[in-house]
Each structure stands twice: as C-alpha cells, then as structure tokens.
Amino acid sequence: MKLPPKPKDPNWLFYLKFEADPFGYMDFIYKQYGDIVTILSGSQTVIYISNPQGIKEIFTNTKEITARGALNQSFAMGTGKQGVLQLDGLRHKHRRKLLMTSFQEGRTQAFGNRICELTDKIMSQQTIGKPFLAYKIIEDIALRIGIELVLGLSEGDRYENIKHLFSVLMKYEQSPFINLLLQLPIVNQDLGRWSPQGFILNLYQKIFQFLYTEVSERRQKPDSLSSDTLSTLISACDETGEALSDEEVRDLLLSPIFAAQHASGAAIAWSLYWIHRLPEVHKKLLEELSTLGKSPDPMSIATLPYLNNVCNEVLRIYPTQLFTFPRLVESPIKFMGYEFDPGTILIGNIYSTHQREDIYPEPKQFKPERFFEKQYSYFEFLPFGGGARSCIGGAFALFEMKLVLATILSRYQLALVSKKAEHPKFGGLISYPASGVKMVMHGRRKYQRQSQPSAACF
C-alpha cells in the first residue's frame, strides 16, 4: 500500500501541537506535506484530504468507500446509540428524511418571525455600556431556537429544565480547566458524579431521561398540528411501517439540539466579530438591510445577496465543523496517486480546503465579495460536510444565521471591546471563538420603533 506523507512528529507530540494551536498546526501540515496526509492513530491508518478532487472521491464513490455509522460510535454518549450518526443503510436514509422534513418546517415565515422576536428579546436585556460575551448570548439564543424547533417547548418548567441542562453541559465541556484535567488518565474516568468525567456523564443521563419522558408523554397526547421535530418523529413510521420506539425518537432528538446550540451559536458569534471588525462590511450590510424598509419579512431577509455572502465567508474562514465525518475503504482503491487498502479511514479536511490559495486567493482575509466572483463546487466549499453524512440542518442553520444577524444589526449599535484579533479554539467537533467575542452595546438604532416585537423582524 502506497500511502501519502506522514508528519515526522510522534503521535503524542502531533496531538499536543494540534490541541495547542489546531489551525496554525493544520496550516503548517498543509505547507509541509501537501493536501493529502497520513496520520496513524494507534494501529489505524487515517488519511486527511484537503483536495477537492479527493473529497469528491470520498463523497461519491459509495461502492468502495462507505460512511459507516460504526465510525461515529465515539459520539454516542452525546447522540445516543440510535442517533442518525450511528445508523446505516435504509434506516439512515429514512431517519435523515424525517429530520430534514422538520428542519424544512423551521424555514417558514412563522418560525422566521419567532427567531427574530426571540433574538430581540434576549438582546434587549443587555445593559447599555456594559461589556458582554457575544458568544455566550448568541449561544443562548441558538439553544432556545433549537429547543423550540426540535421539542416545541418555549416556556414553562420543562423548557427551563432542559435549557438549564444543555447550558450547564456546554459550559462544563468548554471549560479550559476541565479540559486540562480530562487529559489526565485517572481523571478521564467515571469516578462518581463529583469527578469531572462522572459529572459530565451524569448530565448526559439527565438529558436522556428528560427526553425519554418527553417522548413518552407526548405520544400519549399527540398534537397533529405541531410541526416540531418531536411531533414529526412520534407520528412517523419506520421503513417497515412500524412506529419508531421511544428510545429511537429520543436519540434522534439529541444531535439537532446540540447542533443548534454549538454550531449555530459559534457561526453567528464569528459573524458578529468579523462584521464589527471590518467597518466596510458592516456598512454594506446596513445599507442592504435598509433596502427592505422598516418591516421586512424573514423570507426577504433570507434572499439578501450580500448578507448571504457574508455568512458564507464566515463559514469558510473558520468553519464550525473542521472535518467531514470519516469514511471507510471497503476494497482496494487508487486515487490521487496513492493506494489504499480496506480498513483505511478517509476524512475530508474542511478547514484546509477552505484555506487553499488556488481556490480562495488571500484565504486569511475576510472577503465576502469572493462569493460574488465565483460559484464554488460542493467539494471546494463544504461548511456542512457532504455526501451521505452532510449536516441535516445546514440550510436551516444558514436561514437562522441570517435572521439573527439582521435583527441584531438593524436594531442595535454594537462594538467590539478590544482591537485584538479573536482566535479560534477547537473542541470536540466545533470551532468557536476562544475569547467569546467581547462586545458592548451603545444603544438601539434611532430609526427603529421601540414597540414590542411584531410579526416583522425589524
């Protein structure tokens, strides 16, 4: 088997450097070894690819390269054993279709209005002149939107309970101190609820139990008019015509909520950073938003071209998902001048693909205009992955991103507290702003009405 080049660092040093500076180290690896690299993980051979033709091969060659659910078992703690990431074949296709239906329901006029109202409600609670962490605030907005879309809950004790559990889990998992502790073998074990790992597992157990109870109770009192994901799943049948079990419905709910909280929150926070760091981008966005008048509907906002390109550039320069989900070589194959035996793992490197100078000139520069100048293929611009394991909620995430940004920009005057560059941090699957994007609110925009949120976004 002829393999691509491998970094000279021993595995322990490789992962140490990656943890310390994932983006800088990936840039170094690309410069030193090119767009296809071998990484040995124990006895497992893993190939990382940042070449569009190579990525096309792993997305489209479904006969010799498969996207097995077994490759994603390491995520089962947070997605359940029957989550969509863990499924294969007809079950996987069927469940994806069900989930995509519910996300499509979220991209409507009514839910768009709700996104804008909720965004304004949370932002109006910020104290004028007092610095705040935009990532924390946006993450709260994104989590609320996700819970409402997936579970149909927007208020009450059950809503507050599940929101609290997800918020605590997120805070704990992103704590630098906790992450440092979990690097120690003795700490990275379940030693009871008062140990770091035990506390995390206990939170997951509470989330699983809450969702299971919610599924059971909702099934006893179904609402045929509800379009949330939970209602869609409990009224659906599987590929054999049988109703989905409560356990399977529970597991299918986890990934969409996590994605809403983590990925959407990070992407919108990055957007606020770039928009307020670059005055010309901010100015152009405000000018474009003003063309819709004071009360545009969400569907009009979603079609704004410059806003769309700003969102795309945010997802390009620091994609929230850095890698595609892994694929498995099933039979001997050759591509990009190399030979791969069965059992080899192939992973698309989204970040390094988005940083290629031959595709994106001056890739470190934030330039929304590049998306006016060229239409990129699915293998050149892939913020939501691709193929059978692409993000189910990608289109909804972009819709949400636009509405949240439009509401904030048109109603509030914000500024970055520091001129220092915000650096990315990688945790689990998600890239997020390391310092949280510290901002300050100077007030509401004078030309906006001060009344309660209406059916319009602003």
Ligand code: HEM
Given for the second form:
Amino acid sequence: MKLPPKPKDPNWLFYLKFEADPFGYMDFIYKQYGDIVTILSGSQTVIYISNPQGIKEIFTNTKEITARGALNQSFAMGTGKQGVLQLDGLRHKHRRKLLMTSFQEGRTQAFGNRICELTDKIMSQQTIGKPFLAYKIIEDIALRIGIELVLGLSEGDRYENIKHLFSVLMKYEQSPFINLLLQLPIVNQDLGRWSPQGFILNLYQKIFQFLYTEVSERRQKPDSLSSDTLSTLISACDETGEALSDEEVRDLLLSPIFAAQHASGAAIAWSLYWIHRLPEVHKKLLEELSTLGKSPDPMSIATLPYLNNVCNEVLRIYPTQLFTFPRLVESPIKFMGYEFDPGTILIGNIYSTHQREDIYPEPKQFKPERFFEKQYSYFEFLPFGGGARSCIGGAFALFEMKLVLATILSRYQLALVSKKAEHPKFGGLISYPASGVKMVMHGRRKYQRQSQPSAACF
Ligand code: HEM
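Next block: the form predicted in complex with this ligand, after the form predicted alone:
First the chain shown before, then all remaining chains and molecules of the complex.
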C-alpha cells in the first residue's frame, strides 16, 4: 500500500512543534508535503486530508468509511460513555436526531432575545477604562446560554453551582502552568484530589453527579412547558420504544454544554479580535447594524449579509475546531491516487483546507468580501465538519455569534489593548486565543439608551 507522504520529524518533535505553533506548523506541513499526509500515531496510520476531493470522500462515502464512536473514546472523560460522540450506527443517528430537535431553528429563534439580554447584562458589568479579557467574558456568556438552552436553568443555587463547575474546569484545563505540568508523565496521573489530574477528574465527577441528579429530579417532576434539551430527552424513547436511561440522558447533555461554552466562546472571542483589529470591517458592521434601527428583532440581525460573512471569515481563518472527528476505513478504498487499507483512520484538516491559496486567494488576509464573491462547497468551507458527524449545533452557533456580536457592537465602544497579533493555542479539540484578547471599554454608544420593547434585541 503506497501511503501519502509522511513528515520527517519524529513523532515527539512533531507534537512539540504543533503544540508550540499549531497554525504555523500546519502551514509548514502543507507547503512541504501537500494536502494529504500520513502521521503515525504508535502503530496506527492516520491520514490528514485538506483536499476538497478527499474531504468529499470522508463526508459522503458511507459504504467504505464509517464514523465509529470507538474512535472518540479519548473524549469519554468529558462526555460520558454514552455521549453522542461515542455512539455509531443506528443508535447514533437516532440520538443525533433527538438532540437536533432541541436545537432546531424555531426553538433557538425563540431564544434570540434572551441571548441579547444575557450579553448586555454581562457587558454592562465591565468597568469603563479597565482592561478585561474578552475571551473570559464571552466564555461566561456562552456558558450561560448553553446551560439555559440545554438544562433550562437561568438562576438560583443549582444554576450557580453548575456554572461554577464548568468555569473552573475550563480555567484549569486552559491554564498554561497546569498544561506544562501535565506533560510530565508522573503528574499526568490521578494522584488524588490535590494533584492536577486528580483535581480535573474530581471536577468531571462533580459535573456528572450534578447532571445525574438533575435528570432524575426532572424525571420525577416533568415540566410539560419547558422545551430545553433535558426535557426533550426525558420524554423521548429509544429505537425500541423504551425511555432513555438517566445515565444516557446525562451523557447526551454533556457535549452540547461543552461545545456551547468552548467552541462558541472561542469563535465569538476571535470575532471581537478581528473586528477591532480591522477598522474598516468594524465600520462596515456598524453601518449595516444601523440600517436595522434602534430595536431590531433577532431574526433581522441573523439575516444581515455582511455580519454573516464576517462570522464565516472568522470561522475560515481561525476555525475553532481544527480537525473533523476521525473516520475509519472499513474496506479497501482508493482516492487521490492512494489506496487505503481497512483500519486506516482519516481526518479532515479543516484549518489547512481553509488556508488553500487556490480556494481562498490571500488566505492570511481577513476578507469577509470573499463570501460575497464566491459560493464555497461543503468540502471547501467546513467549519462545522460534515457527513455523519457534522455539528448538530452549527446553525445555532452562527445565530448566537451574530446576536452576541450585534449586541456588543451596537451598545458598547470597545478597543483592543495591544496592537500585537493574538496567537491561537490548541486545547485538545479546539483552538482559542492564547492571550485571551485583552480589550478595554471606552463607553456606551449613546443612541442605545432607549427603553426596549420586549420583542426587540436592543
Ligand atoms: C462555533 C461553534 C462551533 C463549531 C466551530 C463547531 C464545530 C464542530 C465540528 C468541526 C464538528 C465535527 C464534525 C465532523 O467530524 O465532521 C462538530 C461536532 C459536534 N458539535 Fe459542534 N461546533 C460548534 C458549536 C456547537 C454547539 C453550540 C453545539 C451544541 C449543540 C455543538 C455540538 C456538536 C456535537 C454534539 C458534535 C458531534 C456530533 C456527532 O458526533 O454526531 N457544536 N462541531
């Protein structure tokens, strides 16, 4: 079997270089070895693809390529053994459909005003003139939105408790110091609650326990009026007509909350960075937003073309999820001039596909206009992946990005504190701004101080 080229760096150096500068190193690999490369992970052959023809194969060839849940077991610590990521086949299809019901457009649209309200509430707490880390603030907003949408909680002790657990976990997992410590084999073990790994495991356990209690209590006192994900799952049946177990419901709730907090939080923080780095983009957005008048409704914000293309360009240039989840070759298959044996793992390289000069001229330039000029295929622009494991929250994530950004831009005058470029950091699954996007609020925009009709966003 002739495999695609393999980078010369030994594995340890490969991972070290990737860790130090993920995007820079991927650019180097693409330039040096092309758009299909082999990486050996122990004895496992993994093929990374950043070619639309190869990506199409991954997303559409369901005969020879599958999206096995077993390949995602390494995420089970955070998503439970029965999370949607760990499932495959019919059960996976069925549970995806259930989760998607609770994220479908009609439901999330009704949530639009709440997104604007929450954003404004958190932003209004910032002190004028005092620098803050935008990523931290946005992550808090995204987590609140996620908890409310998935669990139906918006205040009270239980809400504060679960929000605190998720926030501490994220802070801990993204701490450069803890990450450095966890590189040491001795530290990367559970040595009790006060060791870094033990502390993280303990936090996960507390989150699992909290969600389990929440599921069983809701089961005892179902609320026929609530439309959150928890209610949807409790009232659902599995493919045999049986109710889902409490453990399964708990596991299915985890990925959506994590994704809402991490992926959406990072995408919005990157958006604030680009918009405030490029005055022309900022100006055009403000002009477009002003066409909606003082109290636009969320749906008209969601259909603004320039805002839409700014969000797309953010997800193109720095996709928050750099790779698709792995797929497995089940029977011999040929594409792009190579033959792949069963057992080979295929991964779509989202970042490098989005950086192709032949698809995106001047790929390092932030140019929302490119989305006006060309319609990209699902295999060229894939921030939410595709095929069997495509993101179930993609439409909601875009909707949320637009509303949070529109609320902040229309109501507050912000600026970046430093002129230095913000670099990405790769955190196991997603990439986020390493320095947290330091910003300062100069004031509120005057015309926004009006009383707000309840159906409107501002
Ligand atoms: C900007 C925000 C987001 C980005 C960039 C993003 C991106 C992605 C990507 C690239 C995948 C993998 C697709 C593949 O392997 O083909 C994925 C899967 C997934 N996403 Fe998102 N996501 C975002 C927000 C969300 C939100 C808000 C949710 C909440 C519902 C969510 C839930 C999921 C789930 C559950 C999967 C796994 C689906 C499965 O295993 O079948 N994501 N996402």
